[in-house]
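A lone chain, given as structure tokens: the form predicted alone.
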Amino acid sequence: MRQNRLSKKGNGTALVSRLIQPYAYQLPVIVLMTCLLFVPIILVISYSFYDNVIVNDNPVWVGFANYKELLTEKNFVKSIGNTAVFVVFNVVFHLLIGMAMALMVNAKSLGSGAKATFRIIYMLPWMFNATVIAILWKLLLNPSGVVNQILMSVGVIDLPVAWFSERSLALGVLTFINIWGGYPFYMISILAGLQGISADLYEAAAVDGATGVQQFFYISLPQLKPILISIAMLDFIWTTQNFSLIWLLTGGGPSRATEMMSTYVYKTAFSSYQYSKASTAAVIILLVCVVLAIFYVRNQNRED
């Protein structure tokens, strides 16, 4: 009986280990997450509720009133139009121009040596970071740069224009050098996803004498839904916190005409010292990419 006890009492002991193990192998990325992620994004939130944090001694419990005055407030309802265009445009063109990339890439007429040199190619702008884009487009698009001078020989343009300083260029322009610099991402996607199509698919439609567009319309396109819609999500999310490319190009100026959320929340916070009106800001920001990232992950487990 002794035995049995000991017997049942080793083996619950077994049980029990087996069942702590896993999470013991996970505690330090449990810990380091939760000093790293969770403890800042609870006390960001708590800093939105009181009149200003970390300058004043002793804050005031103001509830939702920096909610209410930043919606309401010109300069961030500003930035926030400004956010939207930025990420729509970016979304939409590169899904645009990711497409046509990889689809070129992907044909059939083009040999194993172009298309390896076409995928480095068309790969760059993905290769370079932040900094260094910046400080190429700012080369480029000075008002002695490349671009000024090839307008004017051209006589595209009479004077140099000054791209970032131009109330009505600088968002364009800004939201041109991010798309350039982002549609490598799509194209690398929507070809890894053209290349897993089966080629059975194209030859029985060719054989009931599909055109090359109704193949792409009835094959690949529905082929590609589940890439397309977590790129364009992703991008959405990455997008809308785009904040270093920017901050290096304009700052968000000329006036404010390039102010997105991600630079009002830094503006706000380090040159005006208003913190909570900042990650009250920055709660905004964090609220439309959990929905983003909702959306996002039931779109893969109903894929799965």
Contents of the next structure:
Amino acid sequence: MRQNRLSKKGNGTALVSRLIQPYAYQLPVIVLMTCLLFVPIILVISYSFYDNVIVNDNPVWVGFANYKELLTEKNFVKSIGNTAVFVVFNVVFHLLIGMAMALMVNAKSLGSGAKATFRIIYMLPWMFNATVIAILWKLLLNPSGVVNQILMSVGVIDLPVAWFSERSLALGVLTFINIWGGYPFYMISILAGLQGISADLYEAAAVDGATGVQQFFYISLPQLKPILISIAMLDFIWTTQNFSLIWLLTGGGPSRATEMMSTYVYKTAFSSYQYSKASTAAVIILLVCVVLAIFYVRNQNRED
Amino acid sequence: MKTKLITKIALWIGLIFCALYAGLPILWLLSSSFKSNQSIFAIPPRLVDETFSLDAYIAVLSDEKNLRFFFNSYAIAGIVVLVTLVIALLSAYSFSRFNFPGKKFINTIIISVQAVPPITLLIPYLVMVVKMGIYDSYPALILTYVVFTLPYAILMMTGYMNTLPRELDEAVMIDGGSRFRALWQVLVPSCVPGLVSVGLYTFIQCWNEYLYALTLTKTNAMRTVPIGIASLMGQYAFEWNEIMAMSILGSLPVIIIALFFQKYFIAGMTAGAVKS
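For comparison with the form predicted alone, please write out the form predicted together with the partner chain.
Full assembly next; the chain just shown is listed first.
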């Protein structure tokens, strides 16, 4: 009798521990995420509803006033436009370049040695971080740098061009550099996708007399579609919040010609100490990214 | 036959053109790091000239300030990799081997937090870090890097663990071993390829991080390599050859990972987008 009760009690604690166990393993994650992700998100959102946070000990609740002010401010609206242009051109060219390179490396007539070599060469920009990429292109595009020298000797330009301080050029140059730095992610992902497509599909198409171009449009592209949507979504999210490359190359200048939402936040916070306004802009970036992420997650779930 | 030859020639022209696009800037980076500063902008441009030497590398490596940047970067990235791996392992184990109420919810949260932009959290982090008294210290960067590397690490580890048969750890428990033992003695050793992949990816993330390193640290004693490289750019006189040498040295860990652990490097890179 006594023994029976004991064992029953034992089962009880076993049951409780079984129920708790999965959460116990999640505990470090839950604690970290709560303290260092949810709390700061709530903080930054609350900052955006106050006036003069951080610098003032008793900030005043202002509701949506910061949002109204920001969304009608010329400089911030311009930064939204710049970010949109930057992101769209990046995603489109990443996709085109990544696809072209992946298709070439995947070509049947290419030997495995050549394949491996080109794959490594094409991956090169991905091995260098934003700081190095920024510094490298500052050297290349320096007024007396090698790009200007070559363009002048070929006769495309007569005088050296200051690529980063020309208002009409700076955004285009930044976009070009970011495209160069980011396409390897597409190339590698698309290549992995291409290699996952069953060879039977191509053989069947070849038997039916489909040309290479037809095979691409009717087999490769539809098969790659989920991957392409995934990487484009991720790229949208990443490029929208890109900070380091822009900050290091132009700092948003000349005269805000390359100002992005991210550089706007940084400057407003740490150059003019308007933390409420900066927080408001930061929340707007968050909202954009959350909307993009919802599309991304829904796309991922559809795949499952 | 003729069209086949033409396609082949076109393919090679395309391949080489793209190789130049990808490789020439890097080649110039490498070449400049071996030149003297005077010959950086020499006309006509040459890849290798008579000033070829290792002087720039020696200058960079004999400056104690730079060595400190490297030490900081290695130490911070190393600690973050360890912490992230341990936490991710525990979480992945729970996702992979248990069914519990709220599992899908927690999983969705972990996927979505990857979209939170670092720039959004910058201001509250700075406030919190200052309040906690860890501004300009290792813990400030370690904590933030763990938070940002953790979601991806958990998702990758869960995916990897799901490929391992349940019989593996169940055998240990049938023999009377605890769940914890099953995890550490059986699952972890089988997870090594996944751990290497996640670890290298996490390392690269930390190694390359710029925004938080810029904002949460102040003194040279605490700054990391990316900030060190960028600070060379801000100096009054540009020592271009030294900047390039520092850039090469600062990229070396990632280059080594990409070349010698290519499989893991690619796995880390594509796991988010490509589903097998």
